[in-house]
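Okay, so here's just one chain, in structure tokens, the form predicted on its own.
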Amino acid sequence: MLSIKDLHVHYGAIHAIKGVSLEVNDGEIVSLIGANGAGKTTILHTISGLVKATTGEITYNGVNLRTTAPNKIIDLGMAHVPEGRHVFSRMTVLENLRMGAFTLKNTEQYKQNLETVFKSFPRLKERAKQLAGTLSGGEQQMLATGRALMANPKILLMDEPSMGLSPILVKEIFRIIETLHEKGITILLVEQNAKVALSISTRAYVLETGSIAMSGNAQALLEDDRVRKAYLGV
């Protein structure tokens, strides 16, 4: 489904991501751990088109991702729910919904994606018509989770979604990303809470310093006496 090969990518003399190689296939969770400023979120932007690699290849079902533009990204199926949610806090979050949608030209499909997204997530209907700056930060990061929905994803990169959540909204917001998964959606995720990530994850990959330095099933990652000590503390 998607494919990442011998991707690098500088920021001026800065070399962020060091020959990286990773495959997310259809219907699986796969995580990308590690520490702050490994280049976890690089990785995200890249393949979304919004960073611009320096050499590799990234593939999404055949298709050059590297020459196609971000807005036709979309179109593909690939959606990207970034880290710190980025809702649009003066638009009511019916009109941050509505922007997730702008590629739809079906208007009963609109219809039925917002009724999905509201089932899906009760209190966004419940806040339809409040401005999305006034949102709690799980409430917000329900939104930009519905916002990237709208569009009909089957691919979901979401980064960080647990971000500055308490420990409640850290299992709701897990429970949301599992029952995603359980519809059909394939999820490449970037989280610094290894431990939730990986007990959710099909696989993973752990990142340092902008290289991979361990991939694998997740579980057998969450067991590795190195990445016990390294991310989660024990």
Contents of the next structure:
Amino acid sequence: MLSIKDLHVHYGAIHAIKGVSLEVNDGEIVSLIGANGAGKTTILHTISGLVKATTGEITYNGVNLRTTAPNKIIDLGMAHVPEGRHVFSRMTVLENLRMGAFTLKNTEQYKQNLETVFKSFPRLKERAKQLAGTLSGGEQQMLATGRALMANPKILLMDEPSMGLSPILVKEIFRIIETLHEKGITILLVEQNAKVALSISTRAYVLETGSIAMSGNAQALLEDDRVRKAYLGV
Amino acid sequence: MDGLTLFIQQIINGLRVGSVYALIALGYTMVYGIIRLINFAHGDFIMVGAYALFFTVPVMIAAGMPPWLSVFAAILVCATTGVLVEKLAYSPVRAKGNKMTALITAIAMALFLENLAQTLFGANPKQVKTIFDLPQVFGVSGNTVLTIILGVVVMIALSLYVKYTKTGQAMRAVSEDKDASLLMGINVNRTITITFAIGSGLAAIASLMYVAQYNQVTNMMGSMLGLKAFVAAVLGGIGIIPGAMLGGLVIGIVESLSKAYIAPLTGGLITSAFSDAIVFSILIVVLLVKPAGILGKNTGEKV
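Swap state to the form predicted in complex with the partner chain from the form predicted on its own:
Zooming out: every chain and molecule, the one shown earlier first.
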């Protein structure tokens, strides 16, 4: 279980996260929705250790993530698919996937994971030798997701997977997220596309300027008037 | 001596010095390619390696072993120096400052090493005993041929290492995106340390071949060598491993030809003393015409 208690994060003088608490239980898809600049990405970065918290508690299965080095977080079974994909564009698709499995010592396991990823994303297999920078946005999102899966994560942090993608691709990516969830991977999803995110989630949190404004059952939030007005454009 | 013989002789002289520049430029480009820092102290690592050879070659000779085996001691000394400089100077600055502070720190480290060597060993040049006794190959000194061969071997080995090994791939990942590398579980600091150890270790090989060809060590030797190798790396395309090799040889040949021909060509107006100026003007021309270098792709990366 991932648990955040009273998290505060500052960027210099800017108080970006103001006392956020949230929980992600094993087997859930939890989405964190909110407008641009609400602090969604900051929360994910703080979980991964890329951004340092000012105060508060972040634990995953009892391990204090605030004192865990960012490159050790993956050993706990947590992988992060960053906003804007952040694939290694001057490296091939296969090299990117190999980097995803960087901490795997077992080559058999690596081969097995590679096969699983290629099965989920046949397009990546076709383009294995191609430089990641030459892929389309949708393919890069698949690569970033596949790369995270190479480490056998138990929980996946996904940051804006739908960003910049056509509606068809958004559907495709969310179908993939559901498949991953069915395979038993817990997912913390950050999305601006609140409607799609809520439709596949177990629970959700609504973030407004660094604080949790609402939270609860995803279906209930989808039907909530305030959420509908502010985030669903209805 | 007829004109053609003189010309060929100058090309050979150019290869002699150029092959050393190439070896140095390989280390420069390796470090730049991964952490985007122009390590201005790299030339002075050559000096550190040369002193290591100066002290260890007589030991080898006394022990009845081939003097070139000292290169392993020099590699150890250079790699240690490189890692220390990275850990004590560059790493803290990188964490706090920006690229410019790192660059200035590199210049400071160069001055520091030069002055430290002067304090420890004095400013007088020291003679190093003959390291290789190689026959000439088609009129080219054996040392020059060996330097070029070593350069090509190092170039290929480095390229393969960076392309295919897990650590080499991690180096490329770190050079592109530190945060994403961390998320993959790559230990970014350790990867950078390994980069410095390899880049600085390569400096020792350049020291060996420089000392083999010129038999001399001074505390300032790394300064000019480093600058010329830097120009070579930029000319070939900094960060590109084969570019360093190519740039080094071109710079050596340009330097040698300009020494021989600039005075007669300009009627004595520009003398051979200007050959360094000509070499450095190449840098200006490259930056104006093709900033990415001969083998570089134009990506708009600022040096």
